[in-house]
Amino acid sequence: MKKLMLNQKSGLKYSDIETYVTKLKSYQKNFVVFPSSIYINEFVKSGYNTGIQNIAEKTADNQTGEITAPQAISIGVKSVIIGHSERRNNQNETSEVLINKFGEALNNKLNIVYCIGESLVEYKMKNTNTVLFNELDEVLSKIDKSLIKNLYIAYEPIWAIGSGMTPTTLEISTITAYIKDYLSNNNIKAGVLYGGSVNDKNIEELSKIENVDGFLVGGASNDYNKVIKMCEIVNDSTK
């Protein structure tokens, strides 16, 4: 079955959470949810497979505003997103930062969703493969691969995130095959997700792409009705 990863970003207020958790209770085994850190416990205590959107670069007691990997694990978190384009751009996360976060996640046995993707300019210049190779290699060539247990590479073209635009299914198939070739050539076992304006309207067509092992869903993950539809579509597509 294809995986569903729900990156809620900062899209929900606390008043939304109780309804969300209640409405999706019967579907909770169908996805991993990455809520804002202040809401994590609401999902964990209701039995959801819960991830965190970010962790600190290092484990230390004195880091105001940070959440360390051991802290996340202590409240029931199992997964972490690393390398999302919004953090690369808005928080200026460099390859050194990403490598450090990878190390923290691996050393603490967190499952990892590692995001990569090209800008619209890079896409139009046909530099997608070069960008993806660099973003894969700048981190995966620097870590201890023997520690990798559960890794997903999320291909999220920056120009598709929140835009309502997606690459063609042929483009996604070709690019995810390229990513899988990189992983195979470097003896890295990992699944490949697609993200970038995935929603209940296009997920059925996207589910037909064999190279795609699942989806990292952004904006649509904040609407429980859309999540229900996506769960049902993905389940039906893999029967």
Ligand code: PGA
Second form
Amino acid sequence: MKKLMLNQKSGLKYSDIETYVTKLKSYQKNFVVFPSSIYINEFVKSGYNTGIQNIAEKTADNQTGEITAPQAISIGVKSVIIGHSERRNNQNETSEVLINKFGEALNNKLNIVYCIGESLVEYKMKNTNTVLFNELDEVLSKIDKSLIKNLYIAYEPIWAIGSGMTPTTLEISTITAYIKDYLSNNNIKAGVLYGGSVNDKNIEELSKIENVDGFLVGGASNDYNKVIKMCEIVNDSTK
Ligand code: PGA
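We have the form predicted on its own; now please give the form predicted in complex with this ligand.
Every chain and every other molecule in the complex is listed next, the one we just looked at coming first.
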């Protein structure tokens, strides 16, 4: 069965959360949800496997506006997203920042979803493998690999995020195989997810790609009807 990770980003209002939590209660075992931090408790107290979209680079109690890994753990969070392109680009998260966040997550035993992906220009120039290698290596070569327990690499082409476009299944299959080669060459045990415009319409086709262990879904995860459909499709073990 493919893993389903739901990155709600910053879309939902508090008034949407109660319905969402209620409608998906019987499906909650099928996915990990990454809500806005201010809604995390609503999910945790209803038994959802809940992650956080970001954590602070260090543990200290004088960081206004930050949420540290120990704080996330203390509320029941189990996983964290690191390296999402929206944070790399909008919050200028450099590899140094990502290495620090990785360290915090590993030291606090958070499961990690590490996002990598090329821009449209890089894709068109056929630089995808180089970009992915660099994004993997600049972080994974700097962390204590012995602490890795539960790591997923999410391949998310930047041009596919929120655009309705996806690479072909052959491209995804080839690129995720490349990522798996990197991982095995470096003795790293990790699953590989695909993310970028995954929805209830294309997830069945994407589920047929052998090297893909699951999906990181953004926009479509904010519509509980779409989530129900996606759960039903990935839950069908023949897929
Ligand atoms: P999308 O986002 O599904 O809306 O393309 C994916 C992501 O950014 O994780």
